[in-house]
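Starting off, we have a lone chain in the form predicted on its own, written out as structure tokens.
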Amino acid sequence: MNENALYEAIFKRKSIRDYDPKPIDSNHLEEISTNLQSLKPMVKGIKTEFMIISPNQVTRKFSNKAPHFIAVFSEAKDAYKVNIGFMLQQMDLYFSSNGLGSCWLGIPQPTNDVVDSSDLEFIILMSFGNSKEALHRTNVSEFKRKLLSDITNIKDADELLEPARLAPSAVNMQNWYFTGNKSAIHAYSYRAGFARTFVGGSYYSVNMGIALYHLQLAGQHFGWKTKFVFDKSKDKSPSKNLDYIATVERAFNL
């Protein structure tokens, strides 16, 4: 993948839901397949598997009536949801800077026997396509986001949290909040509430796992070695309401 172009596609990708149903050359297909098996897990160690689907392997699909699917499935270990954030993020982006539209999709289930095939445990979906409705945004300005003063209190990283502060979540909870400095930067995420738990908040991990990748984007941007640390030592959290997920620490100028 195109790191840089990825970089690019966090500034002006949107959640596609109107597809157009013909399915995309098998050429392009192919060339997704693979880019599925060379995805950078944050996380090492942890098995993952990454089928793509079509329309009727999946249940519940409502309005997104997409030609295909992936589905997402992990080995049950620490930061295992997490690890699936980071890593299918980098395809959401990939879709958007190659001219297919995608969506994270936390209510379809793919059906009983895509699930069965696997011996992992079934995460999450994400549907992609060529898209019917304008693939872009065209101004920064379009994203529902909190302000960057409402998600961390570092003063001095802006170019690295702006594009974390533009990442998808589930129904758009934005659940992370940052600390820190340039030099080490620590990620929390606001626990879910009891009504939350039912609407988005089973994703809360995958979301930081999303807003993670786009922080490690960000600083390759910049020409930055960063590395994922996780040390509850350095859980230094503002807030009795929020959970340490990992540390972002840079190493050194590439």
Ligand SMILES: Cc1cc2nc3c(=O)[nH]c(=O)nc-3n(C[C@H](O)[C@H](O)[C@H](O)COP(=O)(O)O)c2cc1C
Contents of the next structure:
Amino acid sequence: MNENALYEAIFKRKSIRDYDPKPIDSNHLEEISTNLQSLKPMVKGIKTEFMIISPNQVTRKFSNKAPHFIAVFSEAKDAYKVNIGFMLQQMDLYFSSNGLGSCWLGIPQPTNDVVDSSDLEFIILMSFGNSKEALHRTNVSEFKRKLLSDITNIKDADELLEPARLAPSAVNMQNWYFTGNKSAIHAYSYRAGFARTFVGGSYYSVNMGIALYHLQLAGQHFGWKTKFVFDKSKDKSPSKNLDYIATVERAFNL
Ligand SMILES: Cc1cc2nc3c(=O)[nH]c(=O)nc-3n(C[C@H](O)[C@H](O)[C@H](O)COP(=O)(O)O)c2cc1C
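How about the form predicted together with the ligand, since we already have the form predicted on its own?
Now the full complex is given, and it begins with the chain already shown.
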């Protein structure tokens, strides 16, 4: 995948919900399958599986007429849902930068046959196909997002945190907060309250992985070599409502 194009897609992508129901051409579908096998993990050593499935293998999809869906499965290990957010966001940006629409889907579910066909835990779906609506935003002001000052107290890393700010999240919760500095950014997630555990709260970890992928891609774009560290001792949580997720370190000797 062309990482420059993925980086540029951060500033124009949007969730697509109106599709041409016709399947996309088979060459493109093959390229997508190949890409699904080469997604970069955030956490090494977690087994994952990405299956392309068809509309008749998805329930509760309401008016979503997408011709294709990706069903994602993972081994249940530390930070596995963050890892899935990080991996599948690579596809969301790939679709947007290759003329196709996509949408993360937490509400629709795969049929039992699909779920039973994997030994791993089912995590989430993503729809994709040719879009019937405009594929891109033309201005960053079209993103409905919190202000940068609401999601971080870091003053010298806007080029990394602005891409994280624009990340998609379930129910647009944007449950992230960043502290530290340009060399070590600590990522936290707001804790989902009781009501939120039913509406989007179960995807807080996935959302964190999505934002961390945007952050890492931006770091790479600006010549950083980044490394993720999961070290609770780095937790300097600025509030009781925030759970430490990971630290993004600038690494000099990768
Ligand atoms: C983990 C996750 C689950 C989502 N589930 C759904 C869903 O079930 N249905 C839907 O229409 N959109 C879903 N979305 C899309 C969000 O509503 C959307 O990303 C958010 O409102 C921001 O809008 P944007 O993606 O157009 O920037 C989901 C997004 C994420 C990241």
